[in-house]
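This document starts with one chain, in the form predicted alone, laid out as structure tokens.
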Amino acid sequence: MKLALFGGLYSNYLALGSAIADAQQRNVDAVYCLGDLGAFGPYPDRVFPLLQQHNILCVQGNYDDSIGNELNDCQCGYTDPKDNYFAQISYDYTLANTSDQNKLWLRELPKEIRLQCDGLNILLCHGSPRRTNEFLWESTTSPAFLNRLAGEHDADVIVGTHSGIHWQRELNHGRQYVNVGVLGRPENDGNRNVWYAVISTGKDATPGALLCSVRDLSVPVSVEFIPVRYDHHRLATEMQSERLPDEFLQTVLNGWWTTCLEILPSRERRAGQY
């Protein structure tokens, strides 16, 4: 099997369209989205036709639960007032510009999706298997914790998003945790592209792939992170026309996060400009 996994869309329908086209060229067997369809960007309703037209199954992220149920905030998991200030601006805009029909669709999304690929149990979630809005960072998440999650949730591969920066970790017996990154905004590295992941198992895995050895199986699993370029100038222009904060535009144009920085651990924050 070869699976394309998209993280937070953040209303970036332009990046979503580019990622779908890229995944099709790679002959993937299926495409999944791990949630947070809205936020940050303009025109949130524009992602839904693309997802539905291409039969992309979605996990419900914290944003999707909040928008679908018309809650007061995004349940993003921020604790700093500055993070929450910009998060609320983004949330209020998305809530006001998502149709009732799409809110219903968001409300009915599953919290997780479980797949079997070549005998392996693959768990798709948003933040983590235990909490939708849990941030898992490469610098602060221990292998012991991830091994425990894999065991408690009977998963050979755990796939998540939410934090906005892609990374992976090899676990005991060849199990893996994969954060696929997000399509919604750049990764705080000065580049304008966004990311998704392709996970391949069995005969579709790349040469030299890690062997996952569980339940008398020995199945190769490979993970590839794919950079996606899209018309970021057009996105910034549309964000400006919708009067979204200039801080959001600058991230799209420059590739550096200007908001939601306080949640970052020290190593991830030092990698950025602000």
The other form holds:
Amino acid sequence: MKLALFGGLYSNYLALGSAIADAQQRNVDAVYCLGDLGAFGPYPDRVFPLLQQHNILCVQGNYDDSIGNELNDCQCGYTDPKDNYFAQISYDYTLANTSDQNKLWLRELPKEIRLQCDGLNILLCHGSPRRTNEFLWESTTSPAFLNRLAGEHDADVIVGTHSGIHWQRELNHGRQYVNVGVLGRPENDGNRNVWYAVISTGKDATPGALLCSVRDLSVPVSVEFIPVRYDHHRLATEMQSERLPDEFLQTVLNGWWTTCLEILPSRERRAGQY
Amino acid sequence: MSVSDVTSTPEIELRSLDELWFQVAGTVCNLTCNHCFISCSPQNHSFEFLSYEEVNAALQESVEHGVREYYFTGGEPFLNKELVRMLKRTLNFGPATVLTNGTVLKKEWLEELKTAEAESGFSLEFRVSIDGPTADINDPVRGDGTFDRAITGVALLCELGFLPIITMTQTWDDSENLQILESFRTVLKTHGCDRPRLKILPRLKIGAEEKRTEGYQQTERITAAMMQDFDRNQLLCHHSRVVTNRGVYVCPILLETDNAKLGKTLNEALGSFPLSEGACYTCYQFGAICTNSTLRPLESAE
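Starting from the form predicted alone shown above, please give the structure in the form predicted in complex with its partner chain.
Expanding to the full complex; the earlier chain stays at the top.
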């Protein structure tokens, strides 16, 4: 089985289109999105027809719960006023520009999706299996903690997004945690591309795949992170015409995060410019 | 729910052991801050240093509990000469945070830790307590000359590439918060900290602070009614425990509270706890103030 897993879209319909085309070329069996369809980018209604035309099932992220239910804020989980200031600007814009029909669609998305692939339990969630808006950063998440989550939630592979930077970790018995990154904005590394992941199991796994040995199974699982290029100049121009903050445009154009930085652990913060 | 149920003291269970704290310097500190909630000082040996072996044993035990991250506090953790070794060991298990007053840091220790952090892949965070952007605000609380000494420590951390979090206990009016933050950012930039991370923390009106100002009123308690629809994750005791030389405690704030010791070992300390203290009320109001990701929400954002 070969799956394409998309993280937060943040209204970046241009990157979504590029990622769908890329996944099709790789002959994946299915494409899933892990939630946070809106935020940050322009014209939030434009991701919906793409997702629906291509039968992409979605997990409900915190943003989708908020927009779908017209809550007061995005529930992103930021705790610093500097982070929340910019988060609120994009939330207010997204809420005002999402159609009622799409809000209804968001409201009905599941909190998680469980798949069986070659006998393995794959759990698709947004933040963590136990909390939609929990940030799982590579530098502040111990293997012991992820092993506990995998056990408590009966998952051989946990797949999430939310924090915006892709990473993976091998757990006991060849189980894995995979953060697929996001299609919505670049990864705070000075590059303009965004990321998604392809997870392959069984005969579709790539050579050298990790063996997941659980129950009476021993199934290879490979994880590939895919960089996606898209017309980021066009996205920035459209964000500008929608009067979104210049700080957001700079991230799209330069690949460095300029906002919502206070939530970052020191290691991820130091990797960026701001 | 009857009236007595509504006003009764609620119990809080341990959801899961996400953070493990080490009272690594006990209550021993080189400073005698007059707002310290556990009255730490050079003479306070109510709690003593933890040994490397005690920390290592708890780290091993923590794996089966699925602990996510580790915190080191005191007193002043760097008074414990085993601290660097303990932190290096901890970074084999997961991320670590040290709560320090920044006044006794040595470059060779930090260089060693910098290398260990880089090799581990985890974050090593330093939280430095400085109670305001000037000596005039800080020193009356923390002692003469402590502002300059702590800023020197912060500058050293920044020079070595760490991004310290500065925590300030608020001894001023709410209306001054934004100005204080802005002023502190400016000060830190002049000391080589180009990405200042700042948090304002509420006063905890116990220990020395109770003598300096006032204690909690009897009305400042969490009631069962207040816990309805409240996100329990906001309370540290819902997901943390503290290892001390005298056993395992419910949280790093209530060390001097009679029933806060829950057991000799981690496994004995997984039970529930009554939220009966005034300090619990502060935690309820402001969120788990001791962890890195939480700080006091401000009414007006910048």
